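Only one chain is included here, represented as structure tokens and corresponding to the form predicted on its own.
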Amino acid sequence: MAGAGGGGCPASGNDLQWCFSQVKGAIDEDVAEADIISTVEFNYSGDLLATGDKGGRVVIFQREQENKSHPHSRGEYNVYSTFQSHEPEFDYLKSLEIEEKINKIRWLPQQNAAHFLLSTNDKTIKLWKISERDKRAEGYNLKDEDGRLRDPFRITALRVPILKPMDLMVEASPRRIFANAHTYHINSISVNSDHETYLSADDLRINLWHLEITDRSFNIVDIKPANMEELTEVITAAEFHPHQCNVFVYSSSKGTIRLCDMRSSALCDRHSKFFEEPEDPSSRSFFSEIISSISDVKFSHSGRYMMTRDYLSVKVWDLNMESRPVETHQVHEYLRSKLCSLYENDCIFDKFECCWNGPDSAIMTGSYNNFFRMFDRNTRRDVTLEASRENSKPRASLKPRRVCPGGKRKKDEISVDSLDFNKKILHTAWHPNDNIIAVAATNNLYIFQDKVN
């Protein structure tokens, strides 16, 4: 791959070759709105991959064990469990429909045989337990095998129930429901490194929850002005630090990031650090404020850096330097001349997410035309790849794509005018340990991996 090294990148510095592994989802041209994927998340080990969609469903894929006879063929991801997480609701007090769409999924670290995850729509967060059952009890005293109760007076001898093997069942059960705490739409949830608490953020407030307590949460950030006409910015994303349980950040529609320390006060309206890049007056335009809005913020696994995504770029910030980012990567600079038409078709408001690879050496984010971008932080090289069924032969290498911003187009380039803005990759995820990536393209989930020789 011309760029984007990763966890499995050899020490010689050879480029990583990405190849097709799997695609999930129907091929239909007419895509049902409910089937559009709205979030993608690997668990801490990377053995499970969860997707949420606009229909309120959560689908979990499990990585199969590696095949001993083909040591280089790494395990594929197959459906492990599917369940309906949220249903559409109606708020009668405000005459508002509450969509069932899953906005975010966050896994909890595994503590026992079961897996736990948080899923949220616009208003309600749910804690789900995903567990396996491959045995069933038989030989009860007070009921027959078909479940009917027996007459106690007819029981002449006591039996000891025994466990018998059965076909594997994967059960998803809601263990906690955290509701009625957000007036506005929830855009983020983040599990704390203490594994006991988590935060949820909407447009104007951030709440802190305990995983065991559903009837109350603590409001830790509130930026709602007394007069809503004075509102100048909204919260767009929030995340806990991966190692320091008292530190979290939140980003705003003005392109700023605030880092808060919960030790300083109960209400973190006063930030500890304020990250903002000075605007270049020469490049100011009508769209400047819209395209500077941050759509995603992610801490690096090390906790030293954080990454923010705005409409045209990805920026990497050192937590010790607030004045400007240490890296700025242009995602699709060729769209700067198209902002007017992107404003008219509402694409300028699309919220692209971003993610780190395991060693924090590469970052990935999405673009239009089913393109996604990777940036190698060490070599400063980048690549554009495409999630497409056309090159979905097993282990087929992904060819780098190039977009021609205008003028004479070369043979392998795609004209910026022929890009399909309805095909967009907003959600991506990178395996925490291996070079395996998951890319959501409308209703399809593509899985790519590095090419093992």
Contents of the next structure:
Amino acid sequence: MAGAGGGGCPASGNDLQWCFSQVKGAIDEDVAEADIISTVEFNYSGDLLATGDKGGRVVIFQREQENKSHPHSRGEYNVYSTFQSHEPEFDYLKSLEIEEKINKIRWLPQQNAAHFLLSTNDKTIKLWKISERDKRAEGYNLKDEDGRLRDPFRITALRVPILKPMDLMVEASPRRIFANAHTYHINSISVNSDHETYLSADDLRINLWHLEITDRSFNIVDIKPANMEELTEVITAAEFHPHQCNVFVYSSSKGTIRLCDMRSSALCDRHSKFFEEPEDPSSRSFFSEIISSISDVKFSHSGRYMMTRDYLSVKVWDLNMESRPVETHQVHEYLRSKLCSLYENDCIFDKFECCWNGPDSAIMTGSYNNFFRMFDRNTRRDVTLEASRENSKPRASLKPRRVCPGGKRKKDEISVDSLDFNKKILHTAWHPNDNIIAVAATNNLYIFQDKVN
Amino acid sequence: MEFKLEAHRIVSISLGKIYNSRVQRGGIKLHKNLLVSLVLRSARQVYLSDPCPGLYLAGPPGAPLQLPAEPAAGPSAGWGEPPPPPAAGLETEPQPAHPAAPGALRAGDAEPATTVACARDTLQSGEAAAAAGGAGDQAGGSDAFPEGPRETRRDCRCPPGVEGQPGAPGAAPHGDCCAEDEPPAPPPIGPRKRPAAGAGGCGPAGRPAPGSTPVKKPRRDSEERPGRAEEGEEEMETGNVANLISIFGSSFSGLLRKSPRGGGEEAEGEERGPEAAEPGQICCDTAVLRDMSPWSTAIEAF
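Alternate state requested, the form predicted in complex with the partner chain (shown: the form predicted on its own):
Shown next: the complete complex, the earlier chain at its head.
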């Protein structure tokens, strides 16, 4: 079978047997709102896994070195650093509270021993430096070991402080704060391939920043109409091209994607490419507009494709073809007849993310009832898996799940009406190289790996 | 008819969402509110364009004309605040029809509610005309009064720049009031929020939606005040819906411009009791934007 796992080549999503590896987070049934995970992101090497939550905290997990005595389990992820990234704020001018929820985390490529990431809430982006300290200096002249200052007059001799090993300490410090550039709520940040700039997007504008400069940013997209009465769409996500530093895309609430080239003009209000699939008139309903709103857009690693997520489907687009996607994968089509109820309980506004695997041969996205879906682009097969505590024995294989759209329910199927819409998987991440996935289920982070044959 | 009920339900839900968005942490979410307003617009269009000819023929003599009807006329009890100056020929017709109409009416709550709302809003002749005119617009037959509404519609006085903005916003409502074909393009909010709704909502709402509950009919025979209070009680949801439709339903601008008054007032109006009185007070000439309610402050943020 094409892409079968084994050897050093990571296989695509469905030829593997996914197994439970770890789960992080409280088991408590009572979930504190602040603990709800709002973003998940692997770094470039996959050794670090960052999560942000609604309480404004960032938790970084680090993969342990592979243990020779346990070849079956790849390195586990353990807590590496935890810090409070954003605090709730109040905009006194507008009488608005600014939520501390972390909307997105994006890692910077590693350039030295320290790690850098960008984290953002609705209004402010912060650059954090995470560095290790495993030595400390002892024998200062002007202060003693407790840190108290010594009386200079009592010092009779000088000594050179020496470095002594200490327990590893991981420190996170905010190095840059990029504030006051967004009137609306920031939904995306994306680091450029030049490693010097990044973009931040809110509902109506996209700004370009230099990582070193915090007091200025360039506005590169502005779709705010002169008359807000004429507002018809907002920006929902934006991302830089993985290789071409002048190219980025942004998606809209109307289900369209615009690709922009920063070389063509300073203000990229005019797109270079416009991706839109014509609407199917037969499926029109009150909620057609809502479900066509794109919640996430991701370039493939190759840079040749991009993927968009709307409420019911995931679409893969070839950047060279604007008229329609090259692939459409139904995530939970059985919800189409339930849109009115989902509108009532606000689930229709849930913003699901999507992600590619390393070789771009598989894509993954979340659903309800703690289900998540994987689509193999080569074999055209898909699978539904569940993140649950019941399936959390070490290395327990995940059994594919099936949802019965209606009528007779077969054994092992779950009916649509039994789905728990409070258990939603909005954020997932795939290790850049290996078959390891991180799935955020409310306040828990599940890590699954493929079974090494 | 089912579509109408469904549409009405969706409209109420949408308005509830917009209202709740004001008090959510983190401020108003532009994206979500835009989507909700789009749903609201679609639902409203469906609601208004659903023909239901049968019921219309039964209803129309009573319903639309209840708008301008004198309070003394039973059904309009609770509807007309100062009964608007009689539009050409309109008001005189309904009287005899009233007793008959009520019984036949009452399909959708919102329709009579919107008419109520319109009436409450100190309708002027223009608005009544617009409402009736709107009613006349409806496919399904404004046979009852083909001429009158259109005539009066032209008479409609839509004072421009009520909000202190004599520019486009002022122009828009005028066009709205006098617009012949509104369903295709959601009409911009009128100078008085209700009137726009009147044009949009009241007009077609003039014809009773099929399936309206007949409950309100008997009450209309009561005196104005108690009737209004009772109707206010009952129509709390629907009246509120209607009022909020006028604010939010036509276009996104509703969210931004009118809601400082309408939304805020509606919010207060959510406390039932004075509900009936509220909208009437809202719909006055004063420049509404000067009042900086927290709602408007939030809107100003955008």
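Superpose the two forms; the largest set of C-alphas matching within 1.5 Å is the rigid core. Positions refer to the first chain, counted from 1. Being a predicted model, the structure only gives us computed values, none of them experimental.
- The Cα position of E279 differs by less than 2 Å between the two forms after fitting on the rigid core.
- With the core held fixed, Y140 shows a CA shift of 2 Å or greater between the two forms.
- Comparing the forms between the two forms, the C-alpha position of L149 differs by 2 angstroms or more, with the core used for superposition.
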